[in-house]
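A single chain comes next, written as structure tokens; it is the form predicted alone.
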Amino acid sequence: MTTDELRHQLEFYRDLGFKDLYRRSPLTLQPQSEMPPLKIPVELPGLMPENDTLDKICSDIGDCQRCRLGATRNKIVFGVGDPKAKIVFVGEGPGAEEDAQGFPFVGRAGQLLTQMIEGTSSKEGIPIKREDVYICNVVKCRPPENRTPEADEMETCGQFLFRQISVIQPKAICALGSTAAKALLGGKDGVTKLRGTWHKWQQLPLMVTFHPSYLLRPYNQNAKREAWEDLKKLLHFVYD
């Protein structure tokens, strides 16, 4: 079994709530039919390598062909921002501009996200810029025609997202859109139900809000106001 496969198995059992594994003792004093074998607890190892770093994660991804997205993408879009950021923004996946440049949120949605971060922080008297946060996606390769990532694609890339957030250890996470929210929280609810209240990912506070691409549509004016309220709550929680 490869390291990636082992980590995937451990993550599966961890998500189910298991904290320990058990192995059979090699010694039994009586035949197995008469006495159950002694079980010795074995603590589950961590899901990330020791002394993990963003550079190591990027290196481990390599020229990734672990799922079907590797065959159609142009560039892997890893993440960008402060490696010690207090907030990590997580989107769905790269679009055409991101796929061409290799950086997340650089198209129209990315420009709006920058305005949201910097405009809200300025109005609230919080001196931060886009480069002070960390921005990444659930999947690192662009899905064809910008379709929603499939479950197995998100599962494959999820190990790297898990490691990114674990290395950065932000004070809070912001899930942008339903896909990111479902990937991080594991449920089926959409943004409308999840936004406005705090959730938890691995004990880290998580706020859900609308994806900037959704806010670009002209008929979503109410959603824009709600997204700004979400950001205000997020920024004050982290920086006050």
The other form holds:
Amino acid sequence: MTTDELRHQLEFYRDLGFKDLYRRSPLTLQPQSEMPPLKIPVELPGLMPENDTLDKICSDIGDCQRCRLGATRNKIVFGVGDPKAKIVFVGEGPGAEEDAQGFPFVGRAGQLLTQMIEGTSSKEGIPIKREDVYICNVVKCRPPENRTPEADEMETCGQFLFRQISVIQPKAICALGSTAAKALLGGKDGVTKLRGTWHKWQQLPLMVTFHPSYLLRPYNQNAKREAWEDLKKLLHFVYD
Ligand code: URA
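Cool, the form predicted alone is there; where's the form predicted together with ligand URA?
Shown next: the complete complex, the earlier chain at its head.
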């Protein structure tokens, strides 16, 4: 690779929103002409930068304007819970209440999520509370009118979600709804197809279940029952 090509590549990463580039291994640039070999340490972005932490991810997000959601949000909603949690729950994106408070799942869907976690675990004899898990979203800024995040928004913000999960290294991930499932698993399948069985995100077991907002709709009794089954499976896998 010539230095010009290298410069273009680095500019490309910068345009994607990478502020810091991390070295995997020194790269030896092959001389184009008679010039002596040029050995420079090139820092390429790893999926998980060395010694990454949640604080570092949060400060890398900064006052983010990498995508259009930055223009309309109030607060960035990074994530909340135990940084050593055994389960990470991933939702879609902040709603109005979350955007105002800066914390995920604090509105009506959040109350239901808390009930699902605490109700199921107490029934199953597993003593965990909401604060024992980690909760975050695919996108950290509220999409206007609570619309589904666009693919490019999910891709831009996804790097931070992946780093969060990589730092926490939970025993399992729970994707809440189709958007989270697609962000983590790729593919086009929705929650009805994916729920209830184990999948993997980078070697970590991943369960897909219904998003609490969907369960709040009155005609979804079957889905509610299925979501409780999924949670039971998840909790027993992680805590038994
Ligand atoms: N819905 C989500 O997906 N995330 C939240 O934080 C709140 C509602």
